[in-house]
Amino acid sequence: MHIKVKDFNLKHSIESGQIFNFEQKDEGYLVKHSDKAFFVKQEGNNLFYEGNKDFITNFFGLNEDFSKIQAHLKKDPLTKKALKKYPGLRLLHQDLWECLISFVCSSASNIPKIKKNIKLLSENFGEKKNGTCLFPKPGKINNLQTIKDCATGFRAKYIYEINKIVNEDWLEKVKKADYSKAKEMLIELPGVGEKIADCVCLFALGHHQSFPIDVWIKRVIEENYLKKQSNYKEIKEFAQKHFNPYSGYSQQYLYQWRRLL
C-alpha cells in the first residue's frame, strides 16, 4: 500500500533524533513504535507502508498544513537555510510512554547509545510479536538490575521509578493538559528536567510552542542570534518570542542543521 505525499522526506524525518527504535532495511525503515512494527519506504512522492493508513498518516504528520509551517520557517534566514537543506522534515506524532522513556535515556547520551538502550529494554521487557520485540508497556519495566543491564547507566533508577508512577490514567491526564500543565506534570517525574519535558511535549503531545534546548540548540542560538553565552531561561524566552507560533518546528530544523554541519 502507498500514500501520495507532498513536501515530505522520510529519511530526514526518521533520522532527525526524534525516534530511536528503527533500523534501515531494504532501502526503507523497519520502525518499531509502541505496540506496532511496520516497514516504510519512500520513492519520490509515494510512501509505501505496511499497516494502518490512518496511523501512518498521523505518525508522520502528513495531515498537517505543512505549507503554513514552511511559510513560517522561511521568515527566518537560518531556518529558511535549514529548510532548504532538509526539505520535508516533519515532526512525528509519537506514543507518549515510549517517547518519555526514550528521552530519559537521551540524558547526557548520543543517538547510537539511545538506540541501544531502547532495543535492549524492548528485548528484556517488551512483548514479542511476529518475531519482533515491541517496546514494553507502562508498568513492565520493573526490574532495576535488568534495566541497568540494558546499558542505561545512571538513568536506570529514573526509568525504574517512572515505571512505578506512570499508568494509563496518568498518561491520559497529560494528554488532555495544555502545554504548561503537561510540562509541569512531566518535570515532577524523577530524572525529567526542562529539556526532556519539552521534547516529550513536542514529539508526543504536539505542543508546537515547545522548544527543547540541548547542546546543539544552545550553540546555534548563542552563535547566530544572541551572540553571547546564555542560560536556559534566556534562550527559551528568545525562542518562544522569535519563532512563535511554530517554535518546535524551528527547533527541529535548527537542531538538524547544526548537528550535521
Second form
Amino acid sequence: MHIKVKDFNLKHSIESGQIFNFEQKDEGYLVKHSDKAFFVKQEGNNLFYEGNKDFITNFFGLNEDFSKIQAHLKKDPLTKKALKKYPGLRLLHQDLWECLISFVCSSASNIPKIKKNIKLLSENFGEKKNGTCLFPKPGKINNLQTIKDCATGFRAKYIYEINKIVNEDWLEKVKKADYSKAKEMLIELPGVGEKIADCVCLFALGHHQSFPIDVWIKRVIEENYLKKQSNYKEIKEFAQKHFNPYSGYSQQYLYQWRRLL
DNA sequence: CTCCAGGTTCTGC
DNA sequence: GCAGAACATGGA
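Now that you have shown the form predicted on its own, what about the form predicted together with the DNA?
Once more the chain from above appears, this time first in line as the rest of the complex follows.
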C-alpha cells in the first residue's frame, strides 16, 4: 500500500530529533508511537506503508499544505538554506503523553540515549502487541527503581511524579488550552521547564509559534543573528520578532541545520 | 580521563 | 531576578 506525497521527506522528518521510538529497516523505518506500530518507506513521491493509513497520514501531516511554510522559511537566508538542504522536513503530530515523557528524558542528554530510554520504558512498562512493546499509557510508569533501570538517571524521579499527576482528564485539558495556558500547565510538572514545555507545545499540540531553545538553537542564533553571547530571554524575544508566526518551523530547520553541520 | 548531550532545579547573592 | 552548581549516564 502506498500514499502519494508532496513536499515530504521521510528521512528528514523522522531523523530530526522529534521522535525517538523508531529504527531503520529495509531502506525504511519501523516506527512505534503511542499505541501504534507501523512500517514506512519512501520512494520518490510514494510513501509505502504497513499499518494504519489514517494514523500515518495524520502523524506526518501529509494532508497539510506545505507551501505556506516553505514561503515562510524562504524569507530568512539561513532557514532558506536549511530548507534547501533538508526539504520536506515536517513537524510531526505526536501523542501528547509520549512526547512529554520523551522530552523529559531529553534534558541534558543526547538522541541515542533518549532512544534507549524510550525503548527500555516501553519494554518495562508498555503493553505487548503482536510481539512489540508499545509506549506505556499514563499511570503505568509507576516503579521508581524500574524507571532508574531504564537509564533515565536524575530524570527518573520526574517521570515517576509526572506519571502520578497526569491522567486522561489532564491531557484533554492541555489539548484544549491555548499556547500560553498549555505551556503554563506543562511547566507545573516537575522536570519540565520552558524548553521542554515548548517542545511539547510544538510537537504534540501544534502550537506553531512555540520556539524551543536548546544548546544548538542558542548556538545558531548567537552565531548568525545576535553575534554575541546572549541569554534565554534575548533569544526568545529575537525569535518572536524575527520568525513570526511560524517560529516553530524556523526553529526545527535551524536546529537540524546546526546540529548536522 | 575529560567533555558534552534537544535542561531543570536548587542555591546563594 | 540572575549566574553557577548539582543532577546520572553513556559515548566520543
